[in-house]
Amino acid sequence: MHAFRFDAGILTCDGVVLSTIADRAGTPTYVYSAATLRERVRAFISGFGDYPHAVHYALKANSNLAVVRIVRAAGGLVDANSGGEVEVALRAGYAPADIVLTGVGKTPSEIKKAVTLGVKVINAESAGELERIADTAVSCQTTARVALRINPNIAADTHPHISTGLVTHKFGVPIAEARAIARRADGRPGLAFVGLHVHIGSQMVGLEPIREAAAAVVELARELRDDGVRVEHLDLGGGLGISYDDETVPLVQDYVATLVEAVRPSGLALIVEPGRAVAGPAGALLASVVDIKHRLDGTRFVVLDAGMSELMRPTLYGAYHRITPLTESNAERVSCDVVGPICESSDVFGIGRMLPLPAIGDVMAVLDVGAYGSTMSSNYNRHPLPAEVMVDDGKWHVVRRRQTIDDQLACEE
């Protein structure tokens, strides 16, 4: 399903018209669309079947607390990662059962929070993490329940800056030290070692990586069983990629089959965290035009009010995003540049959009931006937080109202 379409050439998200949201809301403004998340979390659950698994939405994707509570509603659990993450995995009514905390470098305080919650399992990302952990446990006199982070060498085939599972890459440890590390760790006082965790990148379009790596994880735990450790369940991330450009990429059914498929005859249960494929689709930014300057060669900038302190990913990655008017049009296409107003040149949206031209004041909608959009905002050149909207059966509200600079300010002296 998409949320964002055409109706009778306005467009609309999930039937309400978005020139009405950007009327009454303002701009920038994320749109987000509830049945879109709730349809995506539930395709992984029910992809899974009667095999044994938990579905834990990756809060980094978005965590606006009316998000991950559409998620917990439909069925999701969480991966955090992070201390602030889990204390809004807690106040959007989760238990600290449901929550898986990953992440490189936990500070102390972070892990003595997750230690003295109880959470479902800390991937830990070192030998000395272990220990940390472990010293943690031991000093509140409670257990920790671990898992080791493997990783297993593998490229992703995605951008190099979402790629994690290279031993050029700082995450997990390496697969040839991981056998000595989790047999040191089993039975060591304060820990409980249950499983092993693999992440090898996001916005995968190919399954082979995804499959290379689980079976790489499933040889490990059958080792580490004949060693007599316990293995309860293999981790293994998420990752899986969204269509941006109508490039095509495997289905969530057909990402669960490849993964119940190399895990199955081990008998594991499966932990995956996928965070773009449930968020992604469903989001979208409304941004103003503020300018448009013509160029001797007949291209435009078209300048919005929304840039890369709103919206990082084409900066960062020179990720492709839709950009689209609200409103359909038979105008002659025209060369844009689609640019934000922050002092770098490397604030772009979008080079060469063939575009109708827009006027000053039109509205254009920057589609698939519901994961790594919002979360990734920034102050930059001071600008404020763009406000953030769900609609959900045929009605739309604030879920976070913009910021002013009196919020930014509030922190200083």
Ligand code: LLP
The other form holds:
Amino acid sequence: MHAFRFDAGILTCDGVVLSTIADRAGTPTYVYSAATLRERVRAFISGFGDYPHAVHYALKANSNLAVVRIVRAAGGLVDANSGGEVEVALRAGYAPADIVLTGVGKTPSEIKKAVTLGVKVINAESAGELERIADTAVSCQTTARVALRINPNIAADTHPHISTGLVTHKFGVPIAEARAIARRADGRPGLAFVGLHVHIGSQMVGLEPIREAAAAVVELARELRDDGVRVEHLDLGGGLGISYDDETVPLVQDYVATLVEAVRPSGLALIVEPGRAVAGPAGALLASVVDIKHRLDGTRFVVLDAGMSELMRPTLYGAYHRITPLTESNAERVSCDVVGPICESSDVFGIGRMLPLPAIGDVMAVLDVGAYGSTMSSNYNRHPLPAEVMVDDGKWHVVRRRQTIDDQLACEE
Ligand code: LLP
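Now that the form predicted on its own has been shown, please provide the structure of the form predicted together with the ligand.
So here's everything in the complex, that chain up top.
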């Protein structure tokens, strides 16, 4: 069941009344459901049954320490995309062996950090990066566990900004070159070549491209075995979509079953890196109405105190997020363009939303923003990063205080 639901006409998160949180913590504030985070991590893990697997939550979706600790306690490992995310994982209590490092453009210091820590695997993005990892490992007198990220040239059928599996995208090495690159890496001093990695996109709501990508790396692993290169695992990335507008999306267990079915003949262990499907439904953004601007055509702008600086997804991808008042009402619904206060015309959360006309000071909830909400927020227009609240077991607490202007200026001369 969705964490955010109306209970006797009042919007709640796992039983906690959201208007109470807005009153005490202020707005804009992100609110997360610990129960949903746990349930989603466990759904991924249990989906594998006894097939060898590891679920590495993609920290880029939401790396608030409290969120990461809950993922860890539920049995999830992590996929880090930068040195910063590796650091968050360590501070949340993960061991290096629990961390997969992915990412285009790893810097020398990120490579050194991953190599010296001895992370579980570094997903290498290019032949050159493999060389740099090898050189770093040799100079540190160690061996780095590496996998090669494959670009299978498969369309993910999602928004172009979050498609990553075509040769026109910057990610991975073309599958036609992968065999030769992997053979060179295997046996190279400093490297232990342990796996293949593929991630073709995010918010995928069809399983076919995912099945195809899995089949492509299974086939490549078979070819490599013929060459005498034995890998331990296949990492099939993340990408499972969530339902933003009541659309039907695959269940976690069906997604996992599809991957297992594709990989089972190889017998190789499976890694997945879900981000959105774990954190997305677990979060809402509370924002207050600060102005209502009536237009000549009878429609109106409802201006919130949160905009693209707090939640970038609508501006960047034209993403749809449900927007709802905190109290159900029978009042007539009118067409509202729900916008933020940022000085950009793209600062729009929803156009033509049919809502009861709010009053100034009313709080609205923007739903399904637990993933790629807070992590993509910025200080644009000198907005402070919003507060974050965790609801757990009928209680709530602030897990990140609202940034102050002094916090913002602390790094400036
Ligand atoms: N693994 C890799 C290598 C990735 O690049 C990503 C996401 C994931 C895993 C997790 O994917 P997920 O399960 O969350 O789909 N900011 C965009 C999404 C960007 C996704 C980037 N990579 C959005 O708000 O829709």
